[in-house]
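Next up is one chain by itself, shown in structure tokens, the form predicted alone.
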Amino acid sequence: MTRFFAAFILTVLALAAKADQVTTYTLDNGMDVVVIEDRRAPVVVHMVWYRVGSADEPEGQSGIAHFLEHLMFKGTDVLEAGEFSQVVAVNGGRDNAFTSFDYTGYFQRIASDRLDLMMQMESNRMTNLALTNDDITFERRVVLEERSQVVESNPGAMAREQFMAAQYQNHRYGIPIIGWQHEIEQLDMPELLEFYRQHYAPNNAVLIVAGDVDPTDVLAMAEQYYGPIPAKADLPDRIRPIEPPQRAERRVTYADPRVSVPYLVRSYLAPQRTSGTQQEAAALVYLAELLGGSPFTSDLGRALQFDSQLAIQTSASYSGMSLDQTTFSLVVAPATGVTLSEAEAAMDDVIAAFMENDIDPARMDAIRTQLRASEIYALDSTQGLARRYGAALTSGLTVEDVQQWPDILQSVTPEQIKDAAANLLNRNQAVTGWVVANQEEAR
């Protein structure tokens, strides 16, 4: 390492340390508060995360969490429909929201001296949403159009829905976040208001404030605006169906004339990051890099894209941020003239060779450096930091888990990776999907 590069890393580390000063509180009504102090710019990110996502929806009401997210931008007892976002924009900020399997979040990024106003408005819509039938009719059309554009117009997204439904036969991760069209069409005022009243409460929420703020001032504002909201006494427990043991490989072929390049996906059920025991998840991060990271250095890339030229693309992916079991996936797009059967057999050969051979220490060092740099640079984004803590705290992790994660990544050993791979890479616990333009390509 050159002196210049070493000095540069030390400078970045110093900045990162300042950008990751975290203070936590819990209000009397049970609302968790996380303050991430970052004084580099007079800007603040204000986020409210609810511990409810699409996997918490009642049976037959898929898409209701996402539908309600849209409706949260309608009126309240003091705000007209659309006024929330208009006020944010007039004050020079921007706002948005998002829904996942495990959480729903709302955020504003704005000048730090406008934080008081953001808390005032966000706390108001936590309990005072005022919907009309016209609001629901309009947003139902918007959501259905979003599904049409994002999912139904995209053969890859349509295929993924089928693969996830095969992967999770009992758990609601097998149902798309946006919902099934026929169920979205039936959602109406009673179901939406019941879902809102059940889950939108301070003791089911995490407030994340990141940026140019003083933690004491943030706590005072949180107590002023969120503190008076009563906790929900009968907050439902997050009890999800448990996926039964998978005893045979599941295979799905999705044919769509819009598919330009056929490809195969192998997806395994995988452990999520679990509070206090994140080591196996960290090992799977390395496994994804080793098998399908850079095509120039990964096992799949070198073997299939360069040595044999059987594939034009390879990848592996794993994200452990999940309340329940997640997935580890491999993707191979065969070269022209190579069948999916040949590509799949070659992929399995690479997996077998990986399990038989030792992991190159130089590659381990390279991945450690890569992950360390990634973790450091991630701290440079105030909003990214806020999202990191919000996603963790609504997915069963703690602030301490988030802060320990970089060191856990650095401590991963080749033996841990091999153990994690042995537990994971079982064809009887996988879904193998082929995506083709027509059945003639499914060979």
The other form holds:
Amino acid sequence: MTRFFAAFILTVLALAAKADQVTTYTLDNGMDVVVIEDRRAPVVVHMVWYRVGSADEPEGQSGIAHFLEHLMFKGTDVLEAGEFSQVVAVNGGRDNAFTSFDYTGYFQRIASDRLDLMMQMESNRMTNLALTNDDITFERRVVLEERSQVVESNPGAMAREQFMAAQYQNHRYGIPIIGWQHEIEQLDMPELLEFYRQHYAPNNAVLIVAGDVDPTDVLAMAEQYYGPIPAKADLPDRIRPIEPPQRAERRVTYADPRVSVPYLVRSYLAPQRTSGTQQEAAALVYLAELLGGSPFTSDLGRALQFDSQLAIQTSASYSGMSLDQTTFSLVVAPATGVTLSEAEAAMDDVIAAFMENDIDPARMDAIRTQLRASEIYALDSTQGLARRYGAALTSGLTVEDVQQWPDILQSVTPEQIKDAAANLLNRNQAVTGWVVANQEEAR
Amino acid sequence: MLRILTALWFALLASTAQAEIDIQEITSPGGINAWVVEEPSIPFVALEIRFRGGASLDEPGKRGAVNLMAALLEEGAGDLDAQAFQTAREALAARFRFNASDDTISVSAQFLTENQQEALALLEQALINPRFDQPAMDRVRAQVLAGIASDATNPRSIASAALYAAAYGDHPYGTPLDGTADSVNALTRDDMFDAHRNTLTRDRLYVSVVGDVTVEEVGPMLDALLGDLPAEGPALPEDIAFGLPGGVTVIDFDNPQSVALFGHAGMKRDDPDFFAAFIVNHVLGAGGFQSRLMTEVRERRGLTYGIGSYLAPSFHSETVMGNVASSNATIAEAIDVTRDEWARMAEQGLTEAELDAAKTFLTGEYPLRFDGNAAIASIMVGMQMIDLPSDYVINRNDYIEAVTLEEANRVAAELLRPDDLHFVVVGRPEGLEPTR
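Compare with the form predicted alone: the form predicted together with the partner chain:
Now the complete complex, all chains and molecules, led by this one.
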């Protein structure tokens, strides 16, 4: 589905391109520019990322960042509604956009000789959106249908909303990116325009151009199209409410007859990657791999899927790419005849054993090798590299942080992992969620 | 400044980029054909292997065998049980993916130049000497059964199962390739060895290799990897006509939205009119936000988050299909609009401007697909499976350009038959009468 919404934090590990492929620059108006050269195909990816996401929304207006993302494809002072995408398509390109907690991004993939045209249009809609009431009325229906399709029709997504709301009681990561239905229904022209005016500005944006381009040409083009847009002096600071200390375990059971296989999720509040200090996050990447990375070799997989056969599925996930405190999650789907209580107890036994025992040096080597190899495989996707820089630069990290990350990952020690695990694995800083078809299964 | 945009569009169209890849066709000393692209800039290789046949070669009463067999290829081979095999793979940081679909077993591998020999030796074991250990089989069977149970409460899966059952009956296309709980529970280890011998055979093998490798290396590499597979497999199933007449089927499901899957018979991939049909469908429902269905159902009426149509020329049958999801209160309107657009395209065809816009998109977008070793390998193996020559990459845009408005509109009238459209709707649709 196009013009999608990125509700799920990517579990893919962030990795950097070779530093010599990457050129960075800042325009006088404060707009950051990152150019990634990849000359293998005559293609370019042009992206503008804004440092605004659903966690920057005013109270009571959940979903406004995502709704505005949809409306950015309507008209401007010089473009008709829908004309932006039409021009991209007629030039053989594809365009789309995405909204997350911490960023909103717009991109086109197109033949590299059309970059100029893309910059003309993208720079135009940064400040010249011209909405009509009909635009809002019809697009609101589309967004509500999107919510209905992506969330309400999916019991796993419904459960996740409940778990996130329990996880974050003060910070807006507890509110869904797409918004609560009753608040989406109320969003209208004045607040949408106010949100646009506040956040869409060159000094709140990152330009990423990746592909068959010359960095000097790109910088000149960026100066020409984005350079004249004045910086916004009253850009709001991205200061979000901080979670108070969690002092009690939180448990949620979500029952929905559409659930076919019950499962449980344990989600701990976890530190994110922060600029200059990414070591603990890197240790958590290893911890996720060790506990639940592969069903064949991770601790949860070996214990629950092979030895005791109490589970049909286990996994662990962590992404440190987040402006504020993030989560580290474990998932277990019990085998037929095994209760969620039994599966959860077995999971907690695995965690306890992990804390007691030494980490197998062979496992450390295998994970280190795979992380190094992922960096090589990642070079095959220019768009993937572009997204990494965009996400990092809108989540409080710098280009240097992105480029240091692979080396930091290689340097992680077993002691650091144990320390990070000891800080993390506290049930009083966690939500345990059960997803079941009915209350009888919740045992 | 931006006023010049409209004038710019068409001025820019002349310089459509070409896909700049150099495909070399080889035959190994052992007789295996492959397409190779040397791309030394990143130190890894992408290997794509396809075996035609796939789940269509499930034997009577053994539905799900090929799918389960393919899932077990990563679960131990030769001297290595599942955990030992995966430990070895992880140490090499190689990536293997095995998948069964209706007509294909696909094997996707990516491995580093630095340990290419070891990675290929491991992959060879998985392809030639899989173990199908009973514990692995029981463990993966439980995962497949969970998937089958999940499909039973997923409106899209319910719609798909109902539509294809009604259209294809006892043909393999008429049932999900996962099988049923009963058929999967009845499968034995012997069935796995049978499915392996029947589906991974050299007579239906297609290979492409892209990356940090020389064309001279590839032949011996493939002989070592695939040379020990059986020469021939059993007969493929017969072709079958789409057997579902026009109408509406409603399947009750408690959900705020209804999901509709719809379609009728389509066009073969090797039909001389295929490119015309491809363009017609692009304008109707495959062209993203510019398609008529997206414009009418989403942009003008806000009835859905997404609607699309697609040509599905499979090996044994061909269809034109589409899907849409809309609230229970509005799905009937979404279906009416869809049927009207189907009829409008059949009766009036497309406009010269739509044809031009479709051509410029399709010809411009084509080279963008060739943007990575894995992507190129996948495209090349797909081309081989439908008997396209390697210079199709160069000529394909000419075939698109050659389609005239008259051809497109004649084909639209032949291809699109609104009265033959059958909608399978899963949900609690309001104001929608089932026809049976």
